[in-house]
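Only one chain is included here, represented as structure tokens and corresponding to the form predicted alone.
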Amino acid sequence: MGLNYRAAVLRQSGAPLTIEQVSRRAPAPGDVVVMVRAAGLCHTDLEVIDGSLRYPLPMILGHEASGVVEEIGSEVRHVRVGDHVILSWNPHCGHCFHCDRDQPILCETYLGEGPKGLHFDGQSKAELQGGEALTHLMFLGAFAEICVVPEQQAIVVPKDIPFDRSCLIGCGVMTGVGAALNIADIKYGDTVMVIGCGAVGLAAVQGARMAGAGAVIAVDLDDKKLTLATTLGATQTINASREDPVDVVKAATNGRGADVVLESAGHPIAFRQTTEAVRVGGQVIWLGKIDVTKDVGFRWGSLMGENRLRRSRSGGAGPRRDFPLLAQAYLDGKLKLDELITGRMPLDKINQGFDDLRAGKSIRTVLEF
């Protein structure tokens, strides 16, 4: 049995996380042992806590993290002890039906093992003090002092970027920026609407700006988030509690609607608004999500305009390509990450952090180890 360390464990849906001593198992030859230095609290983690995403328990949550490589297995070739890494939650086999079609987010092994809460090799990498195996959210389980992952999930980035900033790239920032740069076909001068200004939406605002959008219209219910969206590149904001986003965007585009609509609110009303706000022939990218058992309704006429509708949950990430690029964009001043962090706290305060997220008080709270 390997080293003992602390982790936030979810034993029951709807209950608080408990900070417990757990043990890591000996790393496999292809594994990398990472000392976690920072981890972001994401809505996906909250969905597991609240029960709208269902996984076998007990589980270590956390999938947006960065740290320092402490140990490597005998077969690891591209990661070294001491490297600073961002953890990737999308391992893929590289040779299944979907991987062969450049769709790693649909990798058959990824989809098969993920719901079991196991690592990519089908194993648990940690257990409770009594010997009970722990599951891991999204092949990581990063709300812990140590995380053991296959080499492909440890993405080396420049050591100049602080851990509390680099961890955000692993999920929220990659999803939002990537949706604009990798998924949507944003042309120079396009009008882009972003619905929902949490961490993903604010990253999408920046991605639209980086892609060359002429107008970036941000929509939310919170004036403070809309003010921040302006700081990050939005050219116009709409508080949907006071104005109809569909009416506003059509008024701003001679009745056409937005060329691209990026949705990150994760609400049935927002999903419906995307198809009403986009112009005929335009693009809709859905980033947010609701309980997988719930229905979402659309007006059939809004779907008749030759629009392209696409769901994306990873921003088309190629982690080894995109994580270092986004880290460098931050270091170059082209990508703002500091502004997304609304709080920092130790692991022991994790439940407070999720209470704040549930109440809409935070954009990103970062655990620091």
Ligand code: CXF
Contents of the next structure:
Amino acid sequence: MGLNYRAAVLRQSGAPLTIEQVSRRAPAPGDVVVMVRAAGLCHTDLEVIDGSLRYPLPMILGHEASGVVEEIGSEVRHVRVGDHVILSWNPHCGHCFHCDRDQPILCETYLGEGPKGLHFDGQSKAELQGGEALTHLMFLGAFAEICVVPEQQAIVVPKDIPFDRSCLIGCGVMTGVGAALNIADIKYGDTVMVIGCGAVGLAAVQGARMAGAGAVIAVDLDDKKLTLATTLGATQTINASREDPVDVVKAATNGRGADVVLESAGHPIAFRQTTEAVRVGGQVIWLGKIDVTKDVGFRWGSLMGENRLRRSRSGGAGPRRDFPLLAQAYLDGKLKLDELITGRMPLDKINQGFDDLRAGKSIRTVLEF
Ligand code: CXF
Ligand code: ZN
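Switching conditions: you have the form predicted alone, so give me the form predicted in complex with the named molecule.
Once more the chain from above appears, this time first in line as the rest of the complex follows.
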């Protein structure tokens, strides 16, 4: 493909994305040009569309994607033309305070530069007809036929995993599975509770089983999502509109509570339930998000049990280590991804896909290119 291609552009928050003809700029020596083949619609994109996450516009969103490498810059070493890659949304400089302490997710350089929507080199990699620069979400901007990304954000995976499945590993699946495998310390036979069965929660259910949990108790308000949780390995489900999840988990554990509670609902009530439902000495991992200016209330006594409380935004992802492992787990039948895809659509239907996500109708809608 040449320099011109189609992209979904956010020109104004609150307004629909517009499908536009855009062009890419020359890749830097460390860049990789990727032909995007599939991209998932994630809540974080929706937050930008709806305006609760603000970036300079016009912007190309999309940060959960996979594709084929079409071209590489002269300094690229780990990626070759023709490779199949999953895009990583965690650019990091490798030499700041937090990178030096093995916390690339907190990279200070990215936290400074990311909000500008330009790459570390200060460049935009795409422009509108007429030459106006576009910004890119998380240095990606994957709701486009082509994406120019730094080498570190193009992670090579086996060629036999289909793109519509591999793209999910880039965000939602990595966060959920990683919370169980990388963040929580799940012991064989543990009781793990997962609150919220969207894409991240359903991945967390699977991660808990992969980690050796004996019981996985899934909580949601939607019976369809709970049925899916059972398909993916939950041993018990709770519809929180009918039963109190804290009571049910206590009843299932001789009154103690769950060894590990993974939260992926992103609701103040769910956050509060985590510390009520965990046993003393247990672990709570918060994955969900609410408006960062809002408060969450906990009963002080629920925090007295020597619990480990941890927030994770990425499931402790080490993309070059974890993305190929998860792709292989899919190929080996140990990680289910097909079940997470509730819709497939072309780029020009993207606004419909986000309407479904906003209405809670979808787990993951995947754009296919
Ligand atoms: C999110 C996780 C929370 C911080 C912003 C990015 N990841 C992707 O959706
Ligand atoms: Zn995401």
